[in-house]
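The form predicted on its own is given below as one chain in structure tokens.
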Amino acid sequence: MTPFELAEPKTLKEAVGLLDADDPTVRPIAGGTALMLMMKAGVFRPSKLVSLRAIKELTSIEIVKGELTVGATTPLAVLEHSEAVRMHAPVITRALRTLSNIRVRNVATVGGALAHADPHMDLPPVLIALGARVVVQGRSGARTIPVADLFAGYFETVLAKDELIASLIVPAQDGRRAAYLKCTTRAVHDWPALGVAVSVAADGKAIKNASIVISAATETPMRMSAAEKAASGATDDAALRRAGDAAAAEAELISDGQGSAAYKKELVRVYVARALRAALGAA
């Protein structure tokens, strides 16, 4: 690695002030699980890294006015074992158990996982299905962005170079049921070929409305609006399969090391129906 300067601010305001919108070699670092690999490979050569580890205001987990608020530098392992998270949105807890491995989860952070914008990550589709949003802090002030609108492309977000994710907010679910399923071609914690997150409001066994999001098979996490429409009113397996067919027809899929677009199309067809079924059966 080439030499670089390391800054360790104590407050969020100080950290934002150290970033430079005109200099792409100045970057924030939280857990660093992805950034350090890029540096070791020579893909990224920073002139300055702004460490966020000493900023205590970014590490809390709390319920505020019925909403779950998570500080951006909260490690994923802390999120995984949080009772507040499990009670508020148990699908997050379940998804984290197979997100990479415990070594990564001990270091990687919530904000970093979102800002990195890797389409294979497990959390973004789950958070989109739950209607989550992030609070972003920049020199000009704070703004709130739905997680669904955060990703601009492959490894790209809408964040400015001098903006930081400060917190994640997951709204009250009001009895909605959620599930996340993924298909990996190797170990369960490996990069998925497909991730499917769903959240449904149901009347008994009938789906009133559904939020369906797929990832890993696409350049960014995608809401499946046609599949959501097809799932509305579904009460049996045949209807759930029709929602899966609608998702397969709608999805814009990519080929990569986890599989071809044609293979992933069949995965979407099967896994959307399975995820809806799992959500209906969730407590």
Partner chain sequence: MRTIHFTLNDEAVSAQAAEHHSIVDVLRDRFDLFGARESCAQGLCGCCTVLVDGTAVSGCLYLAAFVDGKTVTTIEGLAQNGKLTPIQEAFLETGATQCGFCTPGFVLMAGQLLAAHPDPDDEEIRHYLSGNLCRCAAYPEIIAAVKLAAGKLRAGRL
Contents of the next structure:
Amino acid sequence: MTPFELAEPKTLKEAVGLLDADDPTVRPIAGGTALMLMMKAGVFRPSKLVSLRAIKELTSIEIVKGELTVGATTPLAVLEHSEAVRMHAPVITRALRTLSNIRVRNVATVGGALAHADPHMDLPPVLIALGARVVVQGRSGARTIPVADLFAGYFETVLAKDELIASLIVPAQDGRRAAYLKCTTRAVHDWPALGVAVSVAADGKAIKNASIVISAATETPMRMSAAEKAASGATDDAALRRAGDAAAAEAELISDGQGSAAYKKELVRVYVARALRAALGAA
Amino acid sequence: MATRTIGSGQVGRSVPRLEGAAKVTGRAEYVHNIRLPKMLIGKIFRSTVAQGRIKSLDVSAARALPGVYRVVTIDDVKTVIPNPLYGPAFHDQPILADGKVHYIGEPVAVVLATDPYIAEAAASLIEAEYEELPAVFDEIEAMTSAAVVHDELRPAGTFPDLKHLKGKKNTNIALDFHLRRGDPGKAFAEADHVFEHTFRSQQVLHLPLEPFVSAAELTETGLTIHTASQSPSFVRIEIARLLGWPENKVRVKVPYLGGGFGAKLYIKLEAMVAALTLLTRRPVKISLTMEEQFYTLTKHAATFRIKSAIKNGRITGRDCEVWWNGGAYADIGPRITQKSGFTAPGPYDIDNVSIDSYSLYTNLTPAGALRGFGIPQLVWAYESHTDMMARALKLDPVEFRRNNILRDGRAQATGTAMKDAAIEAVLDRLALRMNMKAPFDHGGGTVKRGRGIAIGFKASISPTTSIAIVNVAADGSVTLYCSTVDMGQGSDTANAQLVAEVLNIPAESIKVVHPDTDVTPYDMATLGSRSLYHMGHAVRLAAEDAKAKLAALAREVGVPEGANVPVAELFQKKYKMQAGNIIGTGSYIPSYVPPDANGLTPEATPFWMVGGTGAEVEVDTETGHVRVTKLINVADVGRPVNPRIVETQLSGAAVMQFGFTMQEKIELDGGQITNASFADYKIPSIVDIPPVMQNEAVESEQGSGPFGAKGVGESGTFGVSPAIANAIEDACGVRLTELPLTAEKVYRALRAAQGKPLEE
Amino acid sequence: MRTIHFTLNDEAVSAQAAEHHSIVDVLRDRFDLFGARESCAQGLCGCCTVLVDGTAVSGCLYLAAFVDGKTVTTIEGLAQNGKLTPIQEAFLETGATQCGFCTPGFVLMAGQLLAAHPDPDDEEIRHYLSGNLCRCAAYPEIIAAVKLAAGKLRAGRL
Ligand SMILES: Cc1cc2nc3c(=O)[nH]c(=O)nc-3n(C[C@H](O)[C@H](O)[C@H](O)COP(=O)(O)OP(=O)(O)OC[C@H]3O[C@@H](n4cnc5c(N)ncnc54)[C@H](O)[C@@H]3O)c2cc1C
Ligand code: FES
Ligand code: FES
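How about the form predicted in complex with the partner chain, since we already have the form predicted on its own?
So here's everything in the complex, that chain up top.
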């Protein structure tokens, strides 16, 4: 790590003002868990970090008009233990349990978990499947971006360098059921080799429509539209497996230390079906 | 584990670790804690090519960074150490790359600064240009490749069997060990069945949580090195040799180690900090990062081709060819090649054997000793092979082993007769605890279940010397001085128990002085499970010597024999005040006969270690995921000196090998390690280990050992890998021959077995 | 450089720290506290664990500047007047420490676990400690230690 300047603004507006649209060496820091890794590895040498820790307006969890609203600097551990979150979208609570470890969850924030844009992260596919969106604050005001549209590529978002995620909004789920399966290949607890998040509207075991997202094995989290089509109207296990086959056919997968693309294709096939099964069984 | 005490009740008792309180309060002393006045911190700049000539090295930007004290290259080092090559078997490793680099990650230059962040930033500003040369990474290719790692071989002269390699050119073979016993050709010609298989062990590494760390300082009388080393005596001798100094000008001090597992043997950073301190006349400390451990020492990847002749259910002949991937510097690899070569055919009674074992240089991080000293790589092969043969012959795997194992009195491959090796007892207990006779539920649907066992053995290290001193103070309190390093294995506590047993006092009352070569006597090294046996002997002898001297003192001051007068009173009577000491000394070197031209010797080892493992697994046939649900380890440890520590050593060793079996592997891309961190190289965590783990030491006694004991630190590793592979085949019918046993490999094997292989 | 003020093991302290210094750097260099130490430097092993305002964090990933105004507890702050806590005693008695490098992290995490779940089962223990690594693999003994400590703490509360 090399020396840098550390700014600690008290308001969101002030924070945005301290960022610089043209200088990649100026960045916001929230929990710092991801940034510290990058700085220690020497892949990021900041000139200035703008800490979001002193901004009080970003730390709430509320239900507003039936929608769950989470401030961007809410630590993941707070999210994990929030009763409001568990009532609203229990899949988030379950997914957090195996996201990294307790010490990291105590510090890492919701905003960081989205803005970091590492395709191996667990929350993005879940939030996409739930139809969530983020409120982004820039110099000229706020805009709303569906999480599904947030990721531009490997470790890349569509955010400008002087924009901040202010909050996350998860819409009412209206009885939809969701599941997230994290498949690891190198150890039981690890970054996922494949993440599969699904959300279904179903009548008993009959799926009306499904939202199916895979991550980690792909460059960014991806909706599997052919699989979604195959799953809608599914009434038996064979149909769930057909959805798995469809996802395996459409997914563009990456070979890496966690497995070859050919193997991950088989994982997609199996895990999409399993995730749909889990969602049908889930509350 | 059952308590079996003897005599004074000190041996056989689960004495809590003497240093336990210091460790649970975070106050135990490690080299990590050392800060010396005006100390400089060194950060290493490393090679980015696997084999090449250094064309230029530009350190100007690093030197110019404010706060940098000095940038050091090999030319600087040579001003204080003209011949800066070191190593235990070969003098082949330079303190910094000298003209050539031999692996990616090799140290090329060092930046010194008082602020570690500045040193690190400066190191990243150094630029080197290389003329790349052909490199070789695979141990089999290294046998014949045009790429040759070293221009000329430089054996250290310490080992007679390496002398013939001196000056050899155009070869990567750093040692070849050959053994011939009986007539294998005939055995194969007359066999009912011949089986041949090849197995591979991957490159893995130790990764103690305390990475390598050493500091040096100049004193009035010479040089003091504070180092996380398993071999302080060797460091002293080697540094003295490099400097051309007498041994007594070099002082090596070792506090607790945050793990070692063989990584911290011989010389690692010590020569470097010594040179830097002599150059700057200031204390210098180097603490490696976790990543840098990957560029320091690994465990040998190995290929093992094994072939057996079977007649009437007996193994009548066996050919073993083993190739050890030694990396760019020999370290102790040649010894591994030979010592493990002794037992390559396994714990089986086979009359006709041939063994060829080769230590090879390649352009990878050097490989050295790691918990098991080559044995786990061998057991992986021979016990997988054993199961495959039993399966093909439709024989019960336990009975097939029982029909073939070595029993006491029978000669092992080297010709050395087995003694106090409870191989059959280990096999029996294992079969019993695994309930191998009972029917087994192999599961159904997509989850299949299986079970497997494996047994292995190991010869110890000989001839090596240990010396100990026991000091009885005038108040009767006792201090033990020895250079055994407690790196977590509990040697301080076990050695205290041996002294306590002899002197009939509580082990907890004994102080164990940590290795400090100015104070503690010579010990070859803390390795190969030799501490309890070799040092244990010396410690017991030293305590007995002290005891005899106390008895003499009693006679001298006129105390009748058996009068039970407190020790303090004896001193008081003699010196008329609280004064004086009694010093007991002990020294031990087991006998050994070096192998003859055929690799045979009547005395290959002072004792045998025996260990076996049973595993139950569940295989998800849709994904290849394997869950080991039960792991049972049984070993012959002689008499357990400290049953709790024995148990934790067995289970710790087994879990380490479990990691090497299921998940650990150094990934390489053209000689570049691509997963040099805990994020990508996964060691077992608490959620990875089998939910059921049981450990047992069979009833046994090492006749020649101190109080019947022998080493225990490695035996838990032996059987783990093949037991799991055997269980996987039992579960789902596929056989893996290359470690680690990843889900993808299992899945691919399943697909291949269905005739629908998965594309690459 | 800046001056940070915080409460360290029940004592109000202040220290000079550069912006890029981690809390582990400051504890080691300014306070001679070595029980939190960097090993993996990636948040994975727990050797650097400290409690900030009572919550466990990986000190290797935590800037010292962020503890300004907060309370920091390290392993050295647990035993009062040389008397081990029940958790420390349990680690000692079950043989849950081998080389000891990982031990402070496990002891601190076990404290967090038992505060939240006074009578944890194996599953809960594994879950809580899954972010701590022990290369000596004293895991079975660590699980036993946590259970023993739970009993001691419950008995102490009665
Ligand atoms: C040991 C370890 C294991 C992990 N394992 C997992 C895992 O299994 N699954 C998983 O999903 N994740 C895992 N992670 C990643 C973890 O989720 C991220 O590190 C964390 O979510 C980042 O949050 P943070 O607040 O610490 O971000 P920071 O490190 O502070 O920032 C991360 C990035 O986001 C930017 N940023 C932060 N907040 C905002 C904001 N409000 N607006 C705009 N940009 C912002 C920063 O500039 C930076 O680029 C792991 C991390 C560690 C250290
Ligand atoms: S050093 Fe911080 S978690 Fe490993
Ligand atoms: S006791 Fe050595 S790392 Fe845990």
